[in-house]
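Shown here is one chain on its own, the form predicted on its own, set out as structure tokens.
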Amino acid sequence: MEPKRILVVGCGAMSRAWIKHVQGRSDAVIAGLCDLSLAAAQKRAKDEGLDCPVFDDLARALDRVAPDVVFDITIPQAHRQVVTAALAKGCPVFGEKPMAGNLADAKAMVAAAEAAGKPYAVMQNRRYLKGIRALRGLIAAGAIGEPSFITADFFIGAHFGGFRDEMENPLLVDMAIHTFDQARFITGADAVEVSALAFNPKGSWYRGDAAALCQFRFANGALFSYRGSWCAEGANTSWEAAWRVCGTRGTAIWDGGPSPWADVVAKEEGFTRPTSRVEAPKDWAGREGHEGCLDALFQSLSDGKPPETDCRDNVKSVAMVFAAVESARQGGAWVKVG
């Protein structure tokens, strides 16, 4: 079987991880690079040792390369244009998160994928970690009973520079998508409404709101509480956040590392019930992070089945982001999700 021809659109720093992944595969090859800056595409080709055509025009790149898959690694505001153009050519798309810069664009991209009958899947690399897979398995097995209260704390002092420093809502739009998607993944439930506050703490180096407090109600009745800051200096959490999942029979804890665990009621007696520690099973053998997600996306093409991070699922996580942004705009009013 001939290797799948990949057109990479967007040649910034993030494109390196995607290109390196393909260079390690035998069933795919980088067939072209495209960026609004031809110099950026040329530099990426040189830096990664690629001998392929480079373009600064997407339509011409799609026509000339005739790719089997398009990698969309552009900024969020450009995702709709890239994804819909590729789908119109009958080409599957794997894209960076978040799906879009607003919910209307995200919904339009889902509609384009359905109309084309081709997959559009999103990079949600934090689903592909041994720790989160173990945590989800622990909860799904009923170790803590029925989850009712989930909390996630995310505190990182991230000095990126570049476009994030100028975003209106850098934390909610560019980062919280990961944590919100993780909450859906861990619980197997979808959010229905949110109350959120977004703000920019003293000393922040961001122009927009780099911190937020969000409360989500989920369809199964559970409450998810998120506290986050991208300008928190010192005592940082992991990039995967620090989680507590309270259930009817116990509590699961995950600090973002490989070993979540649960404290489970052992006896029905005492003012506070005696508990026992339960370790989460570590039985997921896939690769982690970007590698794991891309492995799953390529496997989905081979299987002819929608991937876990298909746009029709991921739009539910994106909807959480923009509902939180709207709630914050309204001063914390409860807003329906999606």
Ligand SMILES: NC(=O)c1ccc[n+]([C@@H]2O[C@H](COP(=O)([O-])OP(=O)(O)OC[C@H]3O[C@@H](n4cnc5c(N)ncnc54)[C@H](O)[C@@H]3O)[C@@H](O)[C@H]2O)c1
Given for the second form:
Amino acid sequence: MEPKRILVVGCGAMSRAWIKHVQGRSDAVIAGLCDLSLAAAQKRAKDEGLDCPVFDDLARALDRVAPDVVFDITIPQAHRQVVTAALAKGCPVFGEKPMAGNLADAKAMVAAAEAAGKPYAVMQNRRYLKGIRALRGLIAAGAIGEPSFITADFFIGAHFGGFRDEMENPLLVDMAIHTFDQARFITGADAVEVSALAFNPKGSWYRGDAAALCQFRFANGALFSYRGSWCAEGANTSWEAAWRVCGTRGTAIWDGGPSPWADVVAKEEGFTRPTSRVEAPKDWAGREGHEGCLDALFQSLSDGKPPETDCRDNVKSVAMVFAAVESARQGGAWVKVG
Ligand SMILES: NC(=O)c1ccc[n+]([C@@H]2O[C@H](COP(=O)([O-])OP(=O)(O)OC[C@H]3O[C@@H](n4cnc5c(N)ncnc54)[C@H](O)[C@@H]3O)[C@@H](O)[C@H]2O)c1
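How about the form predicted in complex with this ligand, since we already have the form predicted on its own?
Let's see the whole complex now, leading with the same chain.
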């Protein structure tokens, strides 16, 4: 079978990982690079040793390359325009998170994928890790009983420069999408409402709000509490966040590394119950991060089945983000998700 011809749109920092993935596959090839900045596309071609056409105009790139798949690795505000243009040409899209810079755009992108009858799937690399797969397995197996109170702490002092420094809600829109999506993945439940505060701590180098406190109510009655900051200097958590999942029979802990564990009630006696330690089974054999998610996206194309990060599912994580943004705008009022 001929390798799938990929058009990469957006040739900034993140495009390196996507291109490297394709260069490691035998069933796909980079057939074109496109960026608003022709210099960025040319630099990416040179740095990755690519001998393919470069463009600064998406419509022309789509016509000339006639790709089998478009990679959208542009900035969040550009995702709708890029994804809908590709879908309108009947071309499947794999794109970076977050789907869009607002919920209306994300919903329009789902509608465009449905109208085109072509897949649009989203990069949620933080689902593709041995640790989170083990944690999810532990919880799904009932080790801690029914999860009812989930907390995630995310504290990293990230000096990016670039588009994030100018966003209104860099933490909630560009980062918490990962953690909120992880909460849905870990619990298998969807959020129904949220109360959130967003703020920009003293000393922050971001223009917009780089910190937030959010509490979500899930459809199964569980509560999810998120505390996050992208301008926290020192004592950083992992990028996966630090998780505590309290269930009816015990508590699971995950620091973002490969080995989550749980303490589970061993005997019904005593003021605090004796517990036994349970290590999560590590039976997931896939690759991790971008490699793992892209493996799943390419697999979904050959199977003709939607991947777990299909836009119709991912929009539910995006809805959590923008409900939190809206709640924060209203000073913490409870806002329905979606
Ligand atoms: N999954 C992850 O862990 C992860 C990590 C970092 C970034 N990202 C995401 O990847 C995307 C890109 O981030 P980045 O760090 O590479 O940003 P970047 O600023 O380094 O690169 C973005 C590139 O897109 C180009 N661009 C912007 N609008 C465009 C348009 N309409 N058409 C063509 N090109 C356009 C810019 O010129 C720039 O070269 C963002 O959505 C970001 O949230 C994801």
